[in-house]
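The chain that follows stands alone, in the form predicted alone, written as structure tokens.
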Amino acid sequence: MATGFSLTKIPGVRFLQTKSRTRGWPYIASWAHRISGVMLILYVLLHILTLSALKNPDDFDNKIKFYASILPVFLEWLLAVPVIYHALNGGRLILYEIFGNRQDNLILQWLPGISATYMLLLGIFMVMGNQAVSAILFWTYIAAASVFISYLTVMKIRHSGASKLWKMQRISAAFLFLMIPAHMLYMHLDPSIGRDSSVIIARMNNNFIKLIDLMLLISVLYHGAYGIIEISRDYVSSHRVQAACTATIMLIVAFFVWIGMKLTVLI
């Protein structure tokens, strides 16, 4: 008699089921948050290096063609998985830590559905590839909403006894909660938005867009650096090695901030 297909036969599913029973889903969500965060910061660094080629448009266009040849649309679409998960789970953590939400399990149950809706919407836009929206109008609404969420976060934690670096990390998380998923969505409304050097340069020549890009650059790299430093401290017991890791991470991030700011300001 055929046993049929079982989800437990999928690699990793049995492991997740075991861990969910022994440690709980918040534990799994926490590890997934860390893994997705590391994936995103590596992607951001690669993204900055790619955009730095805009000083030579032909070089940039050649790089984009190369990436397109090794990264099919389906895999590019899958890159949105860590983006939307990290953003939504980050929002869950902010609600729990800062705003006192204690319906954590309920929010965890909503995460897959909201993530799937985002992925479906993004996939539709990527397949259509012909959507147009004013960059100024789009980013005015998104930035205003993000600043408002950041303001609410500031009001909740300003009198807490936490360190300033921790507060800045949570504020950057609140700001990026909408900004990062919106950025990925915007960049896939039409292929030319993120792949045509002339379109990108024309957009970045606007001072408002420069401001948005600088805010994204600084927020993402600070948030990512803080997160990686905290992860390293969980596994490194030596204070000297911790200090060395922290210094190395800060130097790398400072280098990419310089590249990003130079590109944004001078283009």
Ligand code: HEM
Second form
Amino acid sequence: MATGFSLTKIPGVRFLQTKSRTRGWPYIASWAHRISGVMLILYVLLHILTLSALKNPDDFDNKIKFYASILPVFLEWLLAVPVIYHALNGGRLILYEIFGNRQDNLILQWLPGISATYMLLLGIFMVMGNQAVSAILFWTYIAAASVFISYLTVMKIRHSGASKLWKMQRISAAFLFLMIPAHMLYMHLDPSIGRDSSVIIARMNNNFIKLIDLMLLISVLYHGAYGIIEISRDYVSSHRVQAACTATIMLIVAFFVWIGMKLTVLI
Ligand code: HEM
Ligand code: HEM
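Form predicted alone already given; the form predicted in complex with the named molecule follows:
Expanding to the full complex; the earlier chain stays at the top.
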């Protein structure tokens, strides 16, 4: 009797197989994009609240100790799954919609391999935990590349008939494409880089780093808010309820922009 391990025994694999046959991989990819986007916005709001404790360094260190006591490092590594998936799949959508790439299936096939490479690299750095790099040098390269990608995107869509708000969402996505995966990688080069209040505050006291953080904060929250508003439109048909949802999302996000900006500017 065959007792070998079959992939279909893993929860969800059989479901994915059936859906990919009946609906196709692009359908699954877009659902996964939506789920990862919602996970990221929830994470970012919690992240900004945690960071706001930096105004009282002992309070921040206690919060980090508390998270470390309930969440294994493994889960922190797993957070990179929605991060890298959403970034690469978002990049694929931008290439398709804006740059006219029609080899979409080829990119879909590359996606798992590139994601696995990123996860492996991040895991190696997390285990080694002894890397040193100048924050200014690291962020000069990443920000310059991100501004360049955003510029190419602006040039490509500026004359399209789409709404300004939609264009800004895609431009913010292009900007975040490298910034977010790089942010996660950078914060794990050494445990103190992303967790030790004195190291974080010393870095954030630099005006260039403040500028990078502000650009990250505003682009992430604009992009995420637009995404959530679009999702809510798919589920709410009444115009009144829709307007109320949009206003509530905007208010919540404006509150978090305020907390994040106050922290970054005043620290
Ligand atoms: C890492 C770089 C990122 C890239 C390249 C990217 C790209 C994209 C793109 C192209 C879309 C449009 C998808 C569509 O309309 O079909 C999108 C949607 C979305 N993004 Fe991102 N994104 C990134 C980061 C983030 C972050 C950090 C968040 C959370 C704060 C986020 C939240 C969302 C949400 C909620 C949606 C709406 C999903 C939907 O309508 O199904 N994204 N993203
Ligand atoms: C577990 C992994 C992460 C760690 C340890 C971490 C750590 C940090 C730290 C220490 C800062 C303060 C700024 C600085 O040091 O330059 C920061 C800022 C920020 N992070 Fe993360 N981060 C992580 C993941 C993420 C992810 C996945 C996102 C987005 C999806 C994100 C979005 C942001 C934003 C928007 C800011 C700017 C906040 C502000 O200016 O108020 N982070 N992060």
